[in-house]
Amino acid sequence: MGRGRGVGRAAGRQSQRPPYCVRCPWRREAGLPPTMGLELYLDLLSQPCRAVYIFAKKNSIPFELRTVDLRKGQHLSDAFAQISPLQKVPVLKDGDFTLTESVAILLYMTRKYKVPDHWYPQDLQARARVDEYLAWQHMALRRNCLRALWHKVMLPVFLGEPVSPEMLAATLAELDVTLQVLEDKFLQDKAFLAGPHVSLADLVAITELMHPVGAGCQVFEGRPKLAVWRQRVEAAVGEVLFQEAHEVILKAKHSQPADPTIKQKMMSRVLAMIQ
């Protein structure tokens, strides 16, 4: 991170604030102007939010982390809703500008910062892979790897409720197809995803499958390309930042049961989320 560029006292760390700032609250309670810098809203539990941290960290570009635990419903306050009407995470604020959804979020920091051309090509060919691969991996990879968690994980631990064997076979059923389809129509036989360079479909795509691993599902295993492809992956990102992104989702299958008011709250949002 370059110091002279960081927002508050350092670039991508973790304020000790509440998750709330510009016209929330506690900024104005002490007596503090606006943050002018970037934040990024993010809870490392969540894929695409992991897809944004090691992007930013990654290319060094300043920002302010805002933790937003999702397990502790603090999405579902009515102080984020002020940020964020979806109450969802990711959200990024730039100034008095606010933008949700993952990619938007990506293909913004793209833009805005001068990051390698690899990322997102300027090439028009090149870049309409990467595209591709984003337009289909939201109701396809993310979709199987989410309810892979929560079927696997989050249902029966954290939320207490059961999933029949029978309702986990199917869905790891279909994630498995949906593996083949990554492999056959995207990796194929190259380095990576669209092309002999690592691009924000990888980063979506390794962040999304992180997910059943945090599951202890061997999603890797059986498939030697895609297991090549996980290391050139992290090779590119860095291992050291890729295990950090990681570590809040390697640790999922040992979350606390939630709070029963929490569990209230959330438990139509789940179900819709993961059907």
Second form
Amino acid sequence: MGRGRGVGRAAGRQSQRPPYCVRCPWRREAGLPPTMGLELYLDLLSQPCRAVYIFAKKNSIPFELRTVDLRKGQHLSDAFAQISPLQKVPVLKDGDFTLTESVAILLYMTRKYKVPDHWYPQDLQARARVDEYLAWQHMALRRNCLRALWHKVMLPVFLGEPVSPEMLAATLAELDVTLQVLEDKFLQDKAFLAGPHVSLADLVAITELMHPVGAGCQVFEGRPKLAVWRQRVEAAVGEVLFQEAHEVILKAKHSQPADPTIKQKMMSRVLAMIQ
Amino acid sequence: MGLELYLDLLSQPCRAVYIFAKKNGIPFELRTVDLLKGQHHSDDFAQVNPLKKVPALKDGDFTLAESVAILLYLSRKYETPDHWYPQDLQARARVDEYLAWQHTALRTSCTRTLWQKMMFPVFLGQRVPPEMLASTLAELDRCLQLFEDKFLKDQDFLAGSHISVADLVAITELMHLDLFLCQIFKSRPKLEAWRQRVEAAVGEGLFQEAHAAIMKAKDLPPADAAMKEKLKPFIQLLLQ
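Previous: the form predicted alone; requested now: the form predicted in complex with its partner chain:
Whole complex next, starting from this chain.
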């Protein structure tokens, strides 16, 4: 991931400390402990993890990927609790600094790595539009996309817990209402959510929408405006990176049933998460 | 027309915006949106915020929803002192982290607790299964513990040694909980100490002024049937 770059750069510049040094040979020679560059603890099954992953990759931000397999309950391990007591992904670790919450992580990377302006525009009003979306989405699109995936696929297939058709129908109806708000209030007639260029808002939104897509919901059918926006975002991100980031979620319906011990550990947390 | 802030001080996020604007001497026209009277559902207000929620901001032709977005917009436009949203990369990240977490954690837990402890039993006369209430209260407790251990830690304020917008968002939420439900500050000395620091940093006069509306609501006499009917929308707004 970022390893090759860090070491490659370090080898030629002994007097200058590389910004993203990962187990640099010169440090070893000097008897110094290895430093870690940026570490991202992710599972691409999770929407916020996908947004963070795409953003880091798209902006060539060097990082060590630390996979936390949610379906194996790795986020509930003692080892991961040392990283983050909240036991959730994504988590960013930058030396001694640990950060949770995907929105905070995206903003941190935006500032530290000085990415192109359009991701989080300097312009006061354009920036406010991004902030507005990033705040709204937590309890709106995020929540509904999560519920759609879990009610349609993860609860029955992964956890072996059936979901009544009424519950599923209600969840999908709520999602539908939220999609309408996304179109009418946020997207309107613009190319992207915050204006003419792709921003953090679009990245967070698209990765959310891929959740019900992964569950087999036809989110973009009958919504030509959203479908066109999706294509724009995918083109802006790059098709290859977009597909790579979504490989896991698109296979979610083929999840292996959870190990019974894992299921027991996860159950109450899952129910709280999708409430 | 200058800056307009559409607020109802019965709402926690409105109080955070109000306190921030007043504390920083930001000139604005207060446009009260009376939630109890359902004014947030009016066509006029929908022009300002089609999401039909408060707070909302109008700055000339520019309208903005979401208290976090409004706070950040105000901090930038009016170049408020650095500590509110610090330039320092890591301190700022801590503010962002809290502002993100609170949406789905403390805010949600607070809302759910209000439903189950107040709305259902008192105003709708519906019994809440004890196990459900116990689980909700346990979750609230967990959130408050996380607030103390992971966010506040041994710091004076959420992002370090100075007050920030994170503290404003948090205090208005916790005051809501404290006044309407359970005396959370009384049983949590660390939270109480932080609350006093925040109140001092904001200024007692402004803090009391912002919370006057919910203080009054707290002193309402026990509800009879007619009162219950009248207060239903009030409770519903608490759960906004």
